[in-house]
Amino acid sequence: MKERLNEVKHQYEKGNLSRRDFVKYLGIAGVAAGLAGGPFGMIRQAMAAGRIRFDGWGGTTSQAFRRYAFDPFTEATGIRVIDGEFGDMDSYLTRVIASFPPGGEFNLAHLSGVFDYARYVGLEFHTKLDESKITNLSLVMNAMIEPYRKITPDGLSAVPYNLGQTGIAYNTKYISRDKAENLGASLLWDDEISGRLGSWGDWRTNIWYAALHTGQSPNDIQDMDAVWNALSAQVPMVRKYWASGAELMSLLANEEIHATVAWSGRVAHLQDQGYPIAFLAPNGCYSWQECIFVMKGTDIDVAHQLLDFMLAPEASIAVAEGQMYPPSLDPSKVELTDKIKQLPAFDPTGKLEGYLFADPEYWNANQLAWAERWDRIRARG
């Protein structure tokens, strides 16, 4: 029994066994052995230290979480936060679905967009948080909480954490500000930067900007043929479809590309490092909010502790300055720093009026057909 328990503990610590299955085994082993001390007691002691897994976007974003939230949380509670990374939302969801039981090895995830929240709820991967145990949630903008309440009126399965925009980054050595502002979204179809254009591989982002380029509302596209034609024409112009924030920053910093769709926080990092990269938020700029989603089966008490710790102004502001995305904290309730007030996508009112977010019902309803069509168009390029 002792050897088997030690092996189970070893596999759990290596990450080869989910917390749920580990706890299940401990329960079975404890009942079978009829003991509370010995090796079982030893493993219970190991469990007391606790741990929870968090998956995020990697790079500078993960570094900010690690330095300003996870390490201080572990120091305060003794609970370890295990980092995981993903490059895009669809591939991560595939991994979550493929885990056994589905979602079982994952706990918390830094999900992007309300539509992702709706997808996870639709798959019944959600849980129900006890908001009374996340007191700092009262400091968060109502405008960021309400979209989630509409999807799960009986209880949240996530807390909003930050917001940002996917706008257009361009190198001011090669593209003037006047030209960029005059062309807006159509800068991404400018013949003069053909071959020096970048884009994210994400189907939503490309369709969103093709909608803007063709004069349509991204949340109510009436002429999809125009969108597909625009994307087909753009593919040969694109030098590289980047797959991560780190790759986006490298392509811009090394001047391999002169313009691309880009995440506002990553552009802010490049500007902070002295690169001549400007951020354009054209009319209809793709705005989004990110949340910390809690998977079904997660140790909910530990999740409450971590979420409340992360939303505390001290941690939230530090993480925001580190990842360079505005926090979800309401500026009318919390005094934010000058650095945050200067970040792209920051809204001093806390009401987010005029920001265009993706309609989750609209985009999720078209996901399969549009993602497949986008893959075919990109492959032909």
Contents of the next structure:
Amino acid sequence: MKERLNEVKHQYEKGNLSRRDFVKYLGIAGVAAGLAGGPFGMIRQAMAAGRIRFDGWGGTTSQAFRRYAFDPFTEATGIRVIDGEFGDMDSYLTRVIASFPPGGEFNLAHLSGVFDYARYVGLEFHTKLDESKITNLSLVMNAMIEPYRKITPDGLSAVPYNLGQTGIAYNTKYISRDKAENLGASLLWDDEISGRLGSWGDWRTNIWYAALHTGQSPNDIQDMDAVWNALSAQVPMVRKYWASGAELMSLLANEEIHATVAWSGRVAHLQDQGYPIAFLAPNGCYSWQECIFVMKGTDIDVAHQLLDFMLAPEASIAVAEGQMYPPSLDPSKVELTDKIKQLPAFDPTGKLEGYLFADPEYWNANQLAWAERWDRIRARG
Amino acid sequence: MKKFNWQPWALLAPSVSAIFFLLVVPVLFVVVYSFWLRAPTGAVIPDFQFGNYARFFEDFFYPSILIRTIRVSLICVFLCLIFGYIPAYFFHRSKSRYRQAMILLIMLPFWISFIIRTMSWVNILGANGFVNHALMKIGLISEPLSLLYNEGAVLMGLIQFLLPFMILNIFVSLEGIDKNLLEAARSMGCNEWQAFKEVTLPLSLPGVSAGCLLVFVLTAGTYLPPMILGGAGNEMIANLIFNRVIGTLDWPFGSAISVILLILLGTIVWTYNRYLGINQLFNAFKGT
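The form predicted together with its partner chain is what I want next, because the block you gave corresponds to the form predicted alone; please supply it.
Every chain and every other molecule in the complex is listed next, the one we just looked at coming first.
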């Protein structure tokens, strides 16, 4: 509607439209906006002027965004970034669906994985970005942009922002590096750490590692029975299925668990704090990328400004160092710092060859059945 | 013709409206959702059917979680009764001038967030927590005990949360006993224990039953302690509802499970009211 109004104003200024018709159009547009958005929508829009909402993973990740991207952005533009947090992708999507109108209370979100991008597009929460207004997008690795283009060939609704891996974290006081590297994914089924094993509650991650343990390709599992059997055998060995990055760090730091699937950035934080935690990226390690997704109904001009600001090398590098996940910036185009080059999941080539990402179609198609089956296995204990 | 008296209705309107919009309407939404379907994207399809209810009962997995919930709730009621009666009786018999302050201390945990109170057990029962640290320090154990992420830890978190409800209900019931009855029992030759057994205990049963009902209902609907302090196999029905709604975006099925839980708890409350009277529940809060 904003574009249409600008067009009408332009026609009026050119003299192609009478003053009377121009005022009449404004009136009709106002009523239409009121009807479409309802009284709550109008109030919300009035309140939203000069601010934008961003929802992210909380903890150290949120701190990095706030400090290195949002506060400087507000200082530069005067636009406030309201910084919300979520525990996981599924609970956030539930909140988005439950908002009024669905998706309307949210603007930008730090979504995980291309499959989440596909889910949001499937639910029609997406918008269409004008890439010419996000000039720093040209610095981003093509390998990270292409998966999104396949889903929305007409235009992106998000910009890739960082990448990471869900590998295996283990305490070197109790598990030797040799043993971990020899066992690979099967370390998560090692009897010697039974009762001191952790895992994320997420169905996708558990199935992924069960596929690796049973010698299958996670994106093309042929023998699901073997996967379920492996998971059933693993559940009694697991001390805790953690629910957030903070809980993961606490369990490892307090030695409640000695090995678990883990997010590379969180492990890097623990290593930085001096804990004897190593990160193992076994063959077929679960790699993922995160994007900043723009929700339907967002003030697109403000979104363009914020995305461009966040992708600027100064902000992107600082955020990457803060959250300890490599940025989406192409190392062949942007000189990255030594600290970033040493982060787990960093790819100096910028081509991401050899990185295994989840196939969004495959995983989303199986979500309902597999998530439910996984819950059953876990609940039986 | 008798003139319509609108005044009582006008006076009732605010509270009736509040109950209608804050309680009845949300529950109605849940009931309506429970008859709808989930689309592959996670959206809800408004198509009336009973499939969600059939799905719950066709597969023993779901009833088994309900049975586990009832079992844990009953254990929790039993433990709260044991650990609640003693302090309630102590407060009742106490002549200390600090009695009121002691009763107030029971309410103190309510001033702290339930999440924080539940999380605090991680620091008490954890591998590096207070209990293990103390036991290792005095040489009783050489390796930390596994005290967390099991049913025992869940019960610990639940009892900590629910014990005040039990204590207060029993205490108020004890306070309501006519002291002359005890004196009469003593004058007829009863010793202290016999007086308790013949007079105090039977007359405190309404408070006991009210406390048991509250503890049972609150345990059956609890979500946090199993999530924070439980491990695999310790999930209860509220966790199942959360997983269905959040994990798979299956709002209709999650709603159906919620309605089944609502019916179960409603039946228990109705039965209680039929035989014991729901007003017993409010006595505790009147007395504090």
